[in-house]
Every structure is written in structure tokens, then in C-alpha cells.
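The form predicted alone is given below as one chain in C-alpha cells.
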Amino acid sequence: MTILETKKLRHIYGEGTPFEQAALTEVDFTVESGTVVGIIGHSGSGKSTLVQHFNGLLKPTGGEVLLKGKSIWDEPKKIREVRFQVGLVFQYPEYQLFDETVEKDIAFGPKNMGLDENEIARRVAHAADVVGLSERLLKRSPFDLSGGEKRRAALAGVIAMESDVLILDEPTAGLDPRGRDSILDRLLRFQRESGTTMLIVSHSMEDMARVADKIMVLDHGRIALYDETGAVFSRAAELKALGLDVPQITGVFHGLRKNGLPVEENVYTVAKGRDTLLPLFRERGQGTC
């Protein structure tokens, strides 16, 4: 079932002025409910502009955005309801923390939804658990947290709204490898358990390989590629022509194929690489005995 869709979406900054610049041009794509879609592209390709259309933070210059088959701008006065259904986490979301305690900050969204206190408390506790925030931190000021803890608190604030669609703009930017892996693992577990549709903007090909079912590649405001993750990463030459790369493990397997080893081209995770090579090692080991 399609949950999110764009039809000939266009966005022009400074329209009608000498500084007019097209950020999105004729963008058509669909997102199926319960999937994880990665959005990649070089800087300035239109990634952040695109995702800000999905919950009405930006209004299209042309075309439309549909949520569950209905244009989100059919009733402009109800755009606030759309933002409850489509949660958006900006890059470096910890800069958005503002309340006196972590608990109150996480509760801000659910309170604005008009939920009762019991439901708000349930959502705060669940969201904190999803991102790995201990109960003792909920009573502290968000400004007393470490950088990684602030990131988790900010993510929890959006997760607590229990949106149908969750959009994450570079959710692991600035984190060390351990913090990045922890956040991604928790988000992916949450997505699988809840069935939430998730869109993730990232510059990390390794992160996208780990979590995305499909990948969209943007180039100068247009969709250059949109397919299943393995199919996109198998097109290394096209990605490199767009100023992008493939996961390191994918590059390794492309090299193995060039050197005559009979391996697949669409290996894009270390786990899949291991599973692909082990049978070959066993076969060759048996052959030499």
C-alpha cells in the first residue's frame, strides 16, 4: 500500500527574482507503507528540500504531495494534522531541545496532539526506551546531557508522536562509530516492531546499505535512480558519475568479479559478503584436499 507519493513535484527558491533557483524538478515517486527508504545525493542535490515537503514545512511551487492518497494541501488549515502523521527530525536535532527536563521535551509533541496525561506518560517512556535513554536522565535538563544523549532525546521527542511516517535527515551526523551504530540499530528495531514507514537522508553509503529497503538518488533536483538497495549499489559507475560512491564491501566485490571470481555484484553489506564468500572457500578447500 502506498503511503506517501509525489506527483511532478517542483520547488523554486526565489521564484520571480534574479536569484531564482530550481531545487526540485518534476519529482515523481512513491513510498510503500512499512518500508525504509534511503535518500542520497551530493550536497545541493535537493534532499533536504524534498523531505521538508512531506509534512508541509515547504509548499510546492508545482505538483503535489499525497499522504495516504490525499494531497496534504487540499485543506491548508489541517496541515498541522499532517505534521503529526509525518514526523521530521532535522540534522543535529539536539539544537531543537528547549524544555527544562528531558521528560518535558519528549512530551511536547504528544501534549500538542491533545492526548491525556496517561497516554503522554506511556509515549514518553516508550520513546525513551526506543532510543536507549535511561529513566534517571528524564528528570535532568537536556542541556546537561552528553552530545549522544541529546541526540537520543531529540529523536525520542519525534518518536513519541507515533507518526505513520518518520523522516530522519542525517540522524547519525557528528556521532562516533559506536554511537552511530547504536542509534541506527535502535531505529531499525523500532521500525520493524512498529511498522513505521521511515525515510532517511544520509551521506553514508554503509548506513544506507544496512537499513534501507530502497534507495533514491537525487541529482540537481531530479531522481537519477530509485530502486531496491542492491540494484542501486550494483550500478557503481553511474553512482560515481554522480559524485557518489558505493559501500566499501561493494567495491571489494566489484574488484573480485573483475579478477574472475564468480561472485554477485550486488553485495552491499559485510554480512552478505561473508555469506557469499564462505561457500566459495569451502568449495575450493574441498577441491584441494
Second form
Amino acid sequence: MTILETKKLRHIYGEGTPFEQAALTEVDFTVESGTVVGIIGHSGSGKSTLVQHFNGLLKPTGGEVLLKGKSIWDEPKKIREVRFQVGLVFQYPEYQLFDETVEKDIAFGPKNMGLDENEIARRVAHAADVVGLSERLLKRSPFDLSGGEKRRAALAGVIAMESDVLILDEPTAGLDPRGRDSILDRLLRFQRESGTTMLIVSHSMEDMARVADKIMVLDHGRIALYDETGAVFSRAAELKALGLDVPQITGVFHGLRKNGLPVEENVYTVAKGRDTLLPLFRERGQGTC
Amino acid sequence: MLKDITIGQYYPAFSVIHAMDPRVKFLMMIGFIVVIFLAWNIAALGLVLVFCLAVLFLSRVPVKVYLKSLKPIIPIIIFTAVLNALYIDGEVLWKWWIIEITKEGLLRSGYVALRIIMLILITSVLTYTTTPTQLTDAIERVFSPLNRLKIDVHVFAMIMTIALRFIPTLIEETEKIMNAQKSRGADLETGSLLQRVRALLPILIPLLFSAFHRAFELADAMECRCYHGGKGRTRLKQLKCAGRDYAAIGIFLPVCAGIICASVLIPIF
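Could you output the structure for the form predicted in complex with the partner chain, given that the previous block was the form predicted alone?
Following is the full complex, with the preceding chain placed first.
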């Protein structure tokens, strides 16, 4: 089932001024319910502009955005309802923290939705559990947390809204490798358990390979590629031409193939790489080792 | 949107006005504002208008940009013009109930409107053709005699430079925070006054927090580069009056004298 769709979406910044600039041109895009879609593209390709259309922060210059088959701008007064259904976490979202305690801050979204107190408490506890914030941290001021903890608190603030679609703009940017892996794992587990549709913007091909079912490549405000993760990463030459790259492990396998090894092109995680190589070793190793 | 605010916006171009010494420009602007208020008749205002248009033309900034700077004050112009038209006694041209419109009133409101427009245009010339750094530099030098009165002019100029520099940054930051809170369902548009003020807290608190954070970082960065105030500080770009500045003064002073003479010698209406 299609949950999110854009039809001929166009966006022009500063239309009618000398500073006019087209950010998106004719974007046709559909997202199936319950999938994880990665959005990649070099800086300035329109990724952030695109995701801000999905929850109605930006209004299209042309075309439309459909949520569950209904244009989100049909009733402009109900745009807040759309924002409850499509959660958006910005890049470096730590700056959105403001309340006295982490707990109250996470409750900000659910409170705006007009939920009752029990439900709010349940959602805050659940969201904190998803991102791995301990009970003790919930009572602290968000300004006293470390960088990584702030990131988790900010993520929890949007997760607590339990929206049908969750959009994450570079959720792991600026974190250390362990923090990055931990947050990605937790987000992925949450996605599997809740069936939330997830859109992730990232520059890290490794992260994309791990989490995305499908990948969309944006270039100069147009969709350059939109396909299954493996299919996108098998087109290394095109990605490189767009200023992007494939995961390192995919690069290795493309190299192996070039050198005559019978391996597949769409290996994009280390785990799959291992599973492809080990049988080969066994097959050939018997003679040489 | 917030981005439409054009305080201290510099418009890059190559023109005589851009190249002039900012001190001369600043002093001339102040002088011209005084002269605008001294112009009390058609002849004098005509001279003001001609001079103003000549400067605008020389600045090579598109007319469209100047019109944009006028846009926000249109209500003020209309308001003052209407008030003046109604409250000046004289030869009645049109009358309805207690509303009287007089010839003198109409003339006066025309003058007032023209004067306000000139004021905005001439100050816009200064901000469009002078970078904020040049401008504060000029202000620091112009007011440097105040140092004798134990007022640290350099500190004030530095505060002004920093403030101007951070206006766009803070505007961008505010938009970012507003978008993040809107995504969490913050409602900024509806509700009673009290509710709306409360709704601003999730935006103001992070904004203040980051402004302080930035201030401390900036202070550290300045100290790392051995900033210790204005004492003994030398400049990379020395302000120097060139031939064009003397020429500008040479034209400006007679024009001012002409305007004042016209204003004094020719009767008011």
C-alpha cells in the first residue's frame, strides 16, 4: 500500500525575486507503507527541501504531496494533523530541546496532539526505551546531557508522537562510531517492531546499506535513481558521476568481479559479503590450501 | 518570511558611491537629513529630490531594490499624509460633514510624504553601498573625539559590528527552531494572546541558549587571536579620503547651501 506520494512536485525558492532558485523539479515518488527508504544526494541536491514537503513545512510551488491518497494541502487548516502523522527529525536536532526535564521535552509532541496523561506517560516511556535513555536521565535538564544523549532525547521527542511515517534527516551525523551504530540499530529495531514507514536522509552509504529497503538518489532537484538498495548500489559508475559512492564492501566486490571472481554485484553489507565469499573459499580452497 | 528583513543589507556593485570613504558618506547622510528638514517649499524640495535621484542613479543599485526598502513604510507615509491633509487650515477645496480638505493641507501632505521617502532613500543608499564593517569603522572614527570623554568608542563599534554580523545567523536559527517545533505540533498561529506567548517559549529558550553558546565561542575565538580591545590596535584597511571624496564634498556643500537658501528666500507655499 502506498502511504506517501508526490506528484510532479516542484519547489522554487524566492519565486519572482532576483534570487529565484529551483530546488525541486517534477519529483514523482511513492513510498510503500512499512518500508525504509534511504534518500541520498550530494549537498544542495534538494534532500532537505523534499523532506520538508512531506509534513507540510514547505508548500509546493507546483504539484502535490499525497498522504494515504489525500493531498495534505486539501485543508490547510488541518496541516497540524499531517505533522502528527508524519514525524520529522531535522539534522542536528539537539537545538529543539527546551523544557525543564528530558521527560517533559519528549512529552511536548504528544501533549500537542491532545492525548491524555496516561497515554503521554506511556509514549514517553516507550520512546525513551526505543532510543535507550535511562530513567535517571529523564529527570535531568536536557541542557545537562552529553551530545549523544541530547541526540537521543531529540529523537525520542519525535518518536513519541508515534507517527505513521518517520523522517530522519542525517540522524547519526556528528556522532562517534559506537553511538552511530547503537542509534541505527535501535531505530531499525523500532521500525521492525512498529511497522513505521521510515525515510532516512544520509551521506553514509554504509548506513544506507544497513537500513534501507529502497534508495532514492536526488540530483539537482530531480530523482536520478529510485530502486531496491542492491540495484542502486550495483550502478557504481552512475553514483560516482553524481558525486556519490557505493559502500566500501560493494566497491571491494565490484573489484573482485572485475578480476574474474564469480561474485554478485549487489553485495552491500559486510555480512552478505562474508556469506558470498566463504563458500567460494571452501570450493577453491580444497585444492590450494 | 523573516528573511525579508533588510536591515543593513549591502548590495554589491561597482560605483562611485560604493568606492567613497564611509566616513564621508556617513557625515553627508546626516547632513542631508538635516537639510531635508530645512526644505520648506517646492523649489527647495525640488533640489533635494534632484540631488537624491542623482545619488541613487550613481549608486548603480537597481531601482527595484530601493522600492523594496520603501515598501514597509508605505503605511506610515499614507498615515502622515492623510493626517496632514485633514488638519491644515486654509483655502477649502472639498468639504463633507466635518471633513475639510484644503489646498495648503494637500500641499503639506505632499511635502511630508516626499520628505519621508527621501529620508528612507538616502539612508538606504548608505546601507546598500557600505558594508556593515565599513560602516561601523566609519562610525568609530567619526565618534572618536568622544574617547576624550572616557567613552570607549571602539567597544561600542565592536558591539555594533558583532550585532550586525549575527542578525542573519539568528534569523536562520530562529527559522530552524520554529520548523523543528512545528514538526512536533507546536501551534504558533492560533489561541489567545497568553497561549501564543506561551507557545513562543519552545522557540525562545533554545534560541537564547544557542545565542549564549555562540557568544562564549566567539569570545574564546577572539581571545585566541589576542583581541584585547581597541588600545594600540592597528587596521588592515586604513580609511583614506581620495579625490572623489573631496569632489563629493565639493558638490554636496553648495547643494545644501542652495537648498537652504531656496528654503529661506522663497515664501513657504
